[in-house]
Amino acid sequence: MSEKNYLKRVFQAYYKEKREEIPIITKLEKREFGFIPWDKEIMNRHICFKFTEDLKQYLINESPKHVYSSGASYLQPDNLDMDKKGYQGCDLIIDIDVDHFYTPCKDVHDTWYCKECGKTGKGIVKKCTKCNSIKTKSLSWICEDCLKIAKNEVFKLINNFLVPDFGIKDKEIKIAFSGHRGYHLKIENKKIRTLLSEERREIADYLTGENISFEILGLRQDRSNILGLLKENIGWSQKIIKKIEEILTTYTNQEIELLLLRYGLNRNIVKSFINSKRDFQQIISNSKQNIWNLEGFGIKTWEKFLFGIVDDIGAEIDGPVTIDIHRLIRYPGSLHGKTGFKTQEINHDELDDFNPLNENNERLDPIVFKSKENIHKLQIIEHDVPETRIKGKKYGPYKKGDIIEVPHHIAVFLLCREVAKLS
C-alpha cells in the first residue's frame, strides 16, 4: 500500500469516528468549500453543502488531504464564475504562521540540502553555502518554541489591536490552531463583513505598522528642536511610547545596546541614547512634553529608531490573507495533510494554557492518532530529519536510510511530512 493511500484510510477512519464532533461554521450553506485530494496538489473548489450531513459524508467518502471553507458568504457559492457567486460579505481572516517570519528555533530544526554538491545545513538559506547553487531543498519543522511565539502573536493581535483599537468583542473572534505552524483568526463582525479589499488592506497595514507615517503621529523638526510623539495620543503613538518606556525601565544597558544595533543605529548613537535614558524617560512620561533632543539624534535617526520599535510591536500577520475577500481557510475539526494534526478551535481564555504538541485537555488536543507503543516500522527518506518532541517524548533526529519503529501518531506525522515511507 502506498503512503498516500494509507494516510487517506487513516483520515477516513478519523472522519467516520468523529462524525458527530465535526464543528459546523456559521452560514455553512453560503460558504464555498475547497479540498485538496491525496493524488494531486490541486484544489477542488467552488463546492457547497446545503446540509451539514452532506459535508460530513463528503469528508468520509473523499477523506481529503486538506479541507478549506471561505470567509465569504455567497448566494451561489458553487458558481464557477466568481463574479456570479452573489457575494454577500466576508469575515475578516487573519493568518499567523511562523513560515512567514523568523524565529530563533528555525536555526536549530529547519534544514536544507544542496542538490548540486550534497552540502547540508540548518536554518534558512537562499543558496548553498558551499557551492552557491540556488538548487537547494529546504525542510521546515515545528517545535514548542515556534508555536509559542505564534501564540504570543495571537495575544498581541487581540489584546493590543483588535479589542482596544477596533472594539472587537471576544465573542466575535474565532481562534484556531491550523494543525501545522500557526493560528488563524476569523472575525465575525457585521461592520467588518462589509469591507472590501482596499479597506482590509488598511486594516492589515495598521496591524503590522506597514506604511506608518511618523510625521502624522507628530514627529517633526522645529528649528533646533525635534518634536516627538505624545503618550496621550491613542493608537500607534501610544503603543510606541509604551514600548519605549518598557525599554528604558526594564532593559539593561547591554540589552538596549543589542536592540538599537539591531535597529541599525551606530555605536556612538547607541551610547548617547544609553547616557540620556533617564532624561528621556522623564520627557516621554510627561504628557505635555515632546521635545526629543538627544545628542546625535537627528530626524532620520529618530525615524530609524521608531521603525525598529514598530517592527517589534506590530503584529506578524500574512497580509495577503487578510486582504483577500475570496480566501479559503482551513475548516475547523479537519485534518492537516502535512502533519495529521487537527485544525483545533480554541477559546480566547483557553489559549494561554494551550500546547498543541503536548495538550493535556482531551477536548482541545489536535493530535488525534495517539498510541503509547511502537506499532509502525518506517524508513527515513529525507537526508536529515530534525528531532521531534511530541507528547513529552523525543523522536529523532534521523538520517536517510534509518529504519525506525514509532507510535501511530508519530508515524502519521512523519508520513504526512513526506520524510519517511512504510517499511
Second form
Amino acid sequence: MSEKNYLKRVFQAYYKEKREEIPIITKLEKREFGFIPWDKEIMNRHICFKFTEDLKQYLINESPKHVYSSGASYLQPDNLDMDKKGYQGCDLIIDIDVDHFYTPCKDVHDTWYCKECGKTGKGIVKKCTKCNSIKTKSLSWICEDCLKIAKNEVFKLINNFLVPDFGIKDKEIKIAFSGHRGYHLKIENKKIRTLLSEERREIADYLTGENISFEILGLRQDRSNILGLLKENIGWSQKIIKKIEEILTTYTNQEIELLLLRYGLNRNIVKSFINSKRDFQQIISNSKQNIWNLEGFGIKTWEKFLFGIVDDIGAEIDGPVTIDIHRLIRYPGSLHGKTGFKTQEINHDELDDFNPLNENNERLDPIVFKSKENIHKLQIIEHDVPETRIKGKKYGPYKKGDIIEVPHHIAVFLLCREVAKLS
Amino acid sequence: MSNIFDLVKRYPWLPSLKKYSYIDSKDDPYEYLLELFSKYPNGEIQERVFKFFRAAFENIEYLSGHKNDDLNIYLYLILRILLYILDNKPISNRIANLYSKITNNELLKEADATVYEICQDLNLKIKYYQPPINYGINISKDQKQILETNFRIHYADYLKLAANLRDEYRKLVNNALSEGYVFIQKRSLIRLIQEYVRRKFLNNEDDEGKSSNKFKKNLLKIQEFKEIYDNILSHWELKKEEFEYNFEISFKKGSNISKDFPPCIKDILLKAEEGQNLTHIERLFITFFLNALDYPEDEIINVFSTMPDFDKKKTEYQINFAKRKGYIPHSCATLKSLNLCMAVKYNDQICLEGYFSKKLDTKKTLAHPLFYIQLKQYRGSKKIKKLED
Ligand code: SF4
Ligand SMILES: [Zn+2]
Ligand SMILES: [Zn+2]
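Please supply the corresponding structure for the form predicted together with the partner chain (the preceding block corresponds to the form predicted alone).
Every component of the complex follows; first up is the chain already shown.
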C-alpha cells in the first residue's frame, strides 16, 4: 500500500471514531470549505455544507489531507464566482506561524540540501553555500522551542494589543494550535466582521508597528536638540518608552550591546548609548522634558533604534492572512496532513500550560495517534532528518536509508512529513 | 441640545431625515418633485442647484451665502437625484467634494455637544466627555501642552471612515488607541464626518444602470427638472475636456505605473533623479501629472527630494495647492510649444505616430500625456490576457 493510501485510511479511521467530537464552528452553513486531497496538491474549494452531519460524513468519506473553512460567511458559499458569493462579513483572523519569522533554534533543526552539488547544511539559506545554486530543498522541522516562541507571540498579541488597546473580550477570541508550527486566532465580533481589507490592514499595521511614523509620534530635530517620544502619550509612544525603560533597568550592558547591534547600530554608538544609560533613563522617566541628546545619535540613528524597539514590541503575525477577507483557514479539530496532528482549539486560560508536543491533558492533546510500543518499521528517504522530540522522547536524527522502528504517532508524523516510507 | 429637525435642516444627510417624511431615495420622487417646484415657482430651487454645480465645475472650495433653510434639504435631495440620473463619476466626485467640504466648514462652527448628537444620529460609536479627558502631552519650544479631547471613537468606526484617507496622521498605528476607542480631536472627527458625507453622494454608483432609465425618463417629464438637467449637461460638455483626465488611471500602492510614463515625464523624472534643478514649468507639469494619477503626497515629495534646492514644506504646500485647485496636466500641444515634448528624443512610437482608435476607426495623434498611460495600460492588460489564454 502506498504511504498516501495508508495515511488516508488512518485519517479516515480517526474521523469515524471521533465523529461526535469534531467541533462545529459558528455559521457553518454560510462558510466556504476547501480541501486538499492526498493524491494531488490542489485545493477543492467553494464547497459548503447545509448541515453539520454532511461535513462529518464528508470527512469520513474523503478523509482529506487538509481541511479548511472561510473566516467569511456568504449567502452562497458554493458559488464559484467570488463576486456572487454574497459576502456577509468576515471574522478577524490572525496567523502566527514560525515559518514567517526567525527563531534562533532554526539554525539547529532546519536543514537544507543542494540538488545541484549535494551539499547539506543547517539553518535557512537562499542558495547553496558551496555552488551558489538556487536549487536547494529546505526542510523546516517542528520544535518545542519554536512553538514556545509562537505561543509567546499569542500572549503578546492578546495581552498587549487585543485586550487593552482594541478592547476585545476574552470570550470573543478563539485560539487554535495549527497542528504544525503555529497558532491561529479568530476574533468573532459583530463590528469587526464588517471591516474591509483596507481597514484590516490598519489593524495589522497596529499589531506589528509597521508603517509607524516616529515624526508624528514626536521625534524631531529642534534647532540643536533632538526631541523624543513621551511616556504620557497613549498608544505606541507609551509602548515604546515602556520597552526602553524595561531594557534600561533589566538588561545587562552586554545584553544591551547585543540588542543594539542586532538593531543595526554601530559599535561606537552602542558604546555611547551604554555610557549614557543612566542619563537616558532619567530623561525618559521625566514627563517634563523630551530632549534626547545622546552623543552620536542623530535623527537617523534614533529612527534605527526605535525601529528595532518597535520590531520587538510588535507581534509576529502573518499580515496577508489578516487582510484577506476570503482566506480559508484550517478547520478546528481537523488533522494536519503534514504532521498528522490535530488542529486543537485552546482557551486563553489553558494556553499557558499547553504544550502541543507533550500535552498531558487528553482533551487538548493534538497528538491523536499514539502507541506505547514501536509498532512500525520505516525506511528514511530524506537526506538528513533532524531530531524530533515528541511526548518527552527523542527520535532521530536519521540519515537516508536508515531503517527504524517507531511508535504509531512518530510513524504517522514521519510519513506525513514525507521523509520516510513504509518498510 | 438642539432640536433634531433643526439639525436635519442644516445637515440633510443625517439618517433622521427619514423621520420627517422626506422622500427616500428608493421611492419614486416624481410626485414629490412636482409638488416641490410648485411650492417654489420663482426658480429658487433651480438657482441654488445651478449655483452649486457651477461652483463644483469651477473647483470652488466654498459656497458663500450657504443657507440652512428648508431649501437646503431640497437642494441635498435634488443633488442626489441628479447625480443618480447623470451617472457620471467625475461630476459625482466634484459635487461630493464640494458638498462635504461645505459640511466640514459648517460643522466646525458647531458646539461639541451638537457634534456628539450628530455622531449619534450617524450611529457612530462615540464616547463624549465633559470635561475633556487627557491622552498625552505635547512639548514644543519648552512649552508643555496637555493633549485633551471630548471625544473617543470606536476603532472600527474610525477605520471605516479614515482608512481610505491615505494620510499618515490618520493611520491607526500613529494614533492614541485604548479600550477599543481612538482619542480624537473634534476637528479630526469632523473630517471623518466629511468623508461620510462625501461617500453618501457616491453610493449611487452601486445601483444597476438599467432600473434608472425608466426612473430618469419619468423625472425628465417634469419641465423644471428637465431644465436643470439639460443645463447641467451642456455646462458639463464644455468642461468635459478638462475633467476626463482626472480619473480612471490612478496610483495603486505596490503597482509600478511609472514604466508606462510618456517620454516627457520620464525625462523630467530622470533629471530630478540625477539631482538637476527643474524649471518652474517642469515642476508644475510633474506635480499636476502625478496628482492626476492620485499619487500619494510623500511619493511626489520624494521626486523633488533629490533636487539641490529642495524644501519639504514648500513642496508640500505646492502639491496641495495644485491638488486643491484641481489643476490638470498640460496637453501635448502645450508641451510641444514649451519644448517639453520628448517624443523625438526618445523616438517613441506612440508619441510620434499616434494610435489606431477602434471606436472612431481611424488613426489618432496623441493629445495628452495621460492618454499615453491609458493606452499603455490598455495594451498591457491585453497582453496579460493573451498570456493567460
Ligand atoms: S507627444 Fe505628448 S506625451 Fe508624447 S512625449 Fe510629447 S508631450 Fe509627452
Ligand atoms: Zn550546491
Ligand atoms: Zn525551533
